[in-house]
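Take a look at this one chain, the form predicted alone, written out in structure tokens.
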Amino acid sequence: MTATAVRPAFTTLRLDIDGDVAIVTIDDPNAPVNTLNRAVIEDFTRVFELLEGETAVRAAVLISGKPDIFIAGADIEQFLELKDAKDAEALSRHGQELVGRLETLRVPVVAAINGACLGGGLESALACAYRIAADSPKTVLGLPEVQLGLIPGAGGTQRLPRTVGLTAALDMILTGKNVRAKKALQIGLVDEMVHPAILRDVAVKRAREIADGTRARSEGHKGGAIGARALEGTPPGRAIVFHQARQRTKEKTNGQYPAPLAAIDAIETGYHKGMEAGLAEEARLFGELSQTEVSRQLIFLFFATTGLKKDTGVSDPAVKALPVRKIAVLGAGFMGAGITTVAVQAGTVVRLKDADTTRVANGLRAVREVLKESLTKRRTTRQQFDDQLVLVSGTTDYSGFRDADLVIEAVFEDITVKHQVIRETEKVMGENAIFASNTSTIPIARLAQASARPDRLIGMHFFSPVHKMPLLEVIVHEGTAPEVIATVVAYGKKLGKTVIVVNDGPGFFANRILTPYINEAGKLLDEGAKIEQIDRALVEFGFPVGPITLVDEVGIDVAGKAGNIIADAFGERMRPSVSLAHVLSSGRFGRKNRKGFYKYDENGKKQGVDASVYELIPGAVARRDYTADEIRERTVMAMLNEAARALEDGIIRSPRDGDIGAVFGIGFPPFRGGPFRYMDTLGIGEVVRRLEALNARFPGRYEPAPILTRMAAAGERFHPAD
């Protein structure tokens, strides 16, 4: 039978009948996502009113009519409106009270979920009676609201154990981690999954058979362990998880994180107390959270990157982007393998050239590696995996970069390399053709130096390990050509990342303020401070992991040289440890080598600290304790005063840029909402008095940079008040 259009008096959704089920299709022309803004609720609330009142109508199906998006969540915008606490719980109040309407629905309803289903959307397809997933790689589930410093707020603290059991529903939860349609079906989240060109004709069927009686409604709960299934199963298995879950959560996230912690207070109430009075809580702990530093901090985040997202990098809106089907990709080491790889995950055709086959071919087995683990995670299917091994070739000539649209070098951190590089390369490139180098702290100016071509010349920075980290910085000297610019940064973003434009100095941005940041510990390193109490701090504070560990990790060879180029250019403020160069001249690398100022086993896991890196310190300094504050003052105030002279500068094109930049660059810790978000909370006035304090202690490390001294006689801040 048919469908025929009934009553198009909707903004956001349509409603069709087939037969005897109604087709409720989510598409608001106004977004380019389906989220449960005010527009879809009022929607929802009169389709509801309908189908009480039809009685011809015996099943609804719920789906989109957006590609690969069922429901994103809730508006966020929203949640900026929200005054105090109790305006948050009753936000939730009514996002409870709405999926709750839907549960009880006269007829029942299945989700038809093609797409992301998040937050809200999740929320809403778990008090449907069915539950049917597209087989894609584009549909995922979760509850990411973690993510804001926030909980799921319309119900999903209750029913999302109910559904998936405990176990599974806390590690959804804690982590905001998405589950994959099969994974989804396996620990019964989703009751079916199917193609998606079917995916509509099957979930009409199922209403039916729903509304027959010769189908029952979700069960749920049906995978997960056997053994968790059993511990979960009784009140004192239940105590057990929940105190596990605790003391993780608080090992994980050193106590700076609310939302887990609230999260876990939520869904243990729905089990002792019942699912009314979890709700309550759920309402509570969310109009408490809403109100935090953190959850702040978290949201001015979420809508920064968002609004990068629009952002071309060039001011003048005529300018236009260059298609991008091809690149090469010269140095098949560690980095080029890396942006070789996220490169064909675009759908990007890439030469990657180094100089004998050897080298060629262990970066194409690199590729291959990080491609297999995304196959094996499920990430991608077999087709995936073949279509992208298949777009890159190598080769130790020029062949096959004439054609290339883009030639990204990734080789040495050394400007004569570099230089000759860039002479070469440029006799076999198109003529339209962009060069962009990724280095990470010789001013793109200089290398423009060797060029025939300087305004098709850009930097992009990728960060190591390249498939993980989410930043680029893309450089731009006073000679790049705007259409460049435009270029990189929107294929910057088909790549995945988080594309932030920085003009030209030495250390860019991202270094420039780390490299502060790393001096002063290595020079509390030569006091006498011992490594694991530095890190320890730094962690505690939030950063992923300490200034000493960072070191070995990304290599004290690559450290070593990239501190020296910038102490070059900035001078004696910027002048590396004592303890690094020593290090450094004895021979430790730091992990590659497996060994650094840590121990590693065979496979390269961190053992603890070496103790004999002590006797490598000129003086053999007598190691004592310090203060983790001391520690922290020292280190952050660093990195907080050269981020408002890189400010200051013109390298960064606003405080929002840096925040982004810092948090997705070098881990700085997310929920002080970057460098500039830090100093607005400390105030840029307690700011300067911190600076004065340890500048008169170590003369010229710490002299306040002018804009702060200027802003903080006029009272002023980087980012407006929330």
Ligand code: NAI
Given for the second form:
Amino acid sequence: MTATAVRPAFTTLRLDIDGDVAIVTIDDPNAPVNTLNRAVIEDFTRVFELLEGETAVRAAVLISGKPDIFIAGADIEQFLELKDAKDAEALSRHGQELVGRLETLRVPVVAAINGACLGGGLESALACAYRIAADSPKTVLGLPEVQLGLIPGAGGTQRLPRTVGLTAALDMILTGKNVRAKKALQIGLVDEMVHPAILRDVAVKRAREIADGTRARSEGHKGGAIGARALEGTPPGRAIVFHQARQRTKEKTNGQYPAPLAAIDAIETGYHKGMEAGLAEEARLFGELSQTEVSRQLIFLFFATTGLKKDTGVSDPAVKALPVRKIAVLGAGFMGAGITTVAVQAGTVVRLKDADTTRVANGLRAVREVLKESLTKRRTTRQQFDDQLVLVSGTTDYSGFRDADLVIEAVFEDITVKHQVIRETEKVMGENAIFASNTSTIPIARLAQASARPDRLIGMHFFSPVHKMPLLEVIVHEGTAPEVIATVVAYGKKLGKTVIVVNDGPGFFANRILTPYINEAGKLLDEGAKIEQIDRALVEFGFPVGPITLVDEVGIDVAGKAGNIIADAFGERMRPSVSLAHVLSSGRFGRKNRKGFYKYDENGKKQGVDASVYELIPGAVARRDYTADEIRERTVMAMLNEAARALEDGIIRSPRDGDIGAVFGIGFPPFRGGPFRYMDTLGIGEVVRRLEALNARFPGRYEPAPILTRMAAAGERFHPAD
Ligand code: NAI
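Please show me the structure of the same protein in the form predicted in complex with the named molecule, now that we have looked at it in the form predicted alone.
Below is the whole assembly, all chains and molecules, this chain first.
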């Protein structure tokens, strides 16, 4: 193909003319990904003007010069500069106009989509005459705005339903989830799927065909289930769909996230009053949502996570991570199998060791099951599944350990056992290899006592289930070498985890702040509160499950053991409840033996509260009602206070890390931004006042962390104001 480059004056894109087809290649040289930032928008505007005037050009192709990104969406930095709702509404209007011009351009535009096509990127593609997706796992399309507490603001709420139908559009917009190329083709979001190698050529060809009139513009909405199409095809049917969507959204969000409901309103307006009215409503709601606390907190989390991605874990930029090509995992139990799974998914060779062949086989089976699930859900191809499986091998001895770059132990939570495996492994490990422990409670410095080279020893605390939970706490003890920290942080990111580096101490960060919260829930039970009331109050606060359900999930035995270790270290304010100990000694372990605070059916599915638990609680206190406020005040304030103490003790490096650790590790409500952001919202003075009031009622449990008292007196906050 011959193409001549013309007008090199653009900064973020290239314009090539191939005969009568203009090829617009977006490739922002100043950013690793293409976003719709100011410079890109300016270039787009100029290119549109140019194409209007260039009569020799009869069609255009929009394509990206980045290998994995078409357009990743709006430039979120820009959102921070918005002063008020009007300002945000104007930004949305501007985006709508730009996208609208793409739709009404004199020449048909074909979007050639390779890589992430998200938010404003997809909204632009939706305004094109035809869409082609490259058949690659990197190609994902979606409108993730609700994940930032917003709605699509450049016409997405109007064009997506018109393209894929109401049901499929609601599914994408209300969850913010992506679809892959194949699914996009099925639902009519793209018109064609081709091999990445021919994407550009096919796009040029289609552009020309559309200009010639030998191919129609995209009609969209060819796919979707017939039932859904029939239902949404009539006004009464659509009324049902909207009603159901609102109901489901309210149930799912507990009324805490306004964006999905606003998106439904904007979509419905478009159906009732037409595109213009729909766009106006979309922009108005975008403006309104941009000013909500929820959106501000979700955007903070977005930037905090992005910041962590760039964080090497060490302050010295000269320290480089070592390559990790092969790892060995000790213990093929629940966690060992989980760690192995994510490692092979990241392409690492894994040697998995346990005490006997049956356990190794069970571990390998567990790995296979999760990989299989990915295959069934089409997140991976058969080829990838096969490739991943051959990366793992099992053993009952230390063969195959010598060339491992990293050994991760996940044996029993018992210091004697852990000391023994450290001694044994160090004898067979390579000289530079790193030993990481997945202990959930034992200080790394204590493990290091058994090590002949403590500088190569570190903690990697994964959360269960490993393949689903996004957080990894990397725990550094005094002697850990910076190179070891950098290596483990880089490897954690390769596993897809959000990594925070924490200092050594009982419970590290996440479990430390979880403990007083769980204890307090238990103490409410000791006093006569009802299990379901406690759980409901905290789910309403925004936790994914309540504390009693969480204990059942984690295992009452595991929670009990961890609670005791942390209580031994910190004393009175961490003293466990008596309820938990008594329920545990009755042989209830929670969901795993289908006997806990709740009842479980034979498949382990949670049923109602098991009222017989109340009889196990000493004193057989009569159950009485507690207000949700009282439950929340006691449990949440205990967690906030402990988070402040952990910061003061230097366990976490910054409030940002603490917020990320709490949100991604233990499900602190994301829309509150994390414990430190939440304390800022309440005001530190208010936090201290409330802690003091609680401490007067429960002496010794709520003494405000000294850092809080100091900050309150100085009028300080943890994060700068937005
Ligand atoms: P598990 O009991 O499921 O697995 C432990 C495995 O280690 C067993 O298969 C056992 O046979 C094996 N093992 C024991 N001694 C061994 C040795 N010398 N060599 C090789 N294998 C040996 O326990 P789980 O839940 O997987 O926990 C493992 C570690 O992960 C513990 O330190 C635990 O505290 C930690 N952890 C657990 C979490 C959880 O939610 N279960 C969360 C985070 C950390």
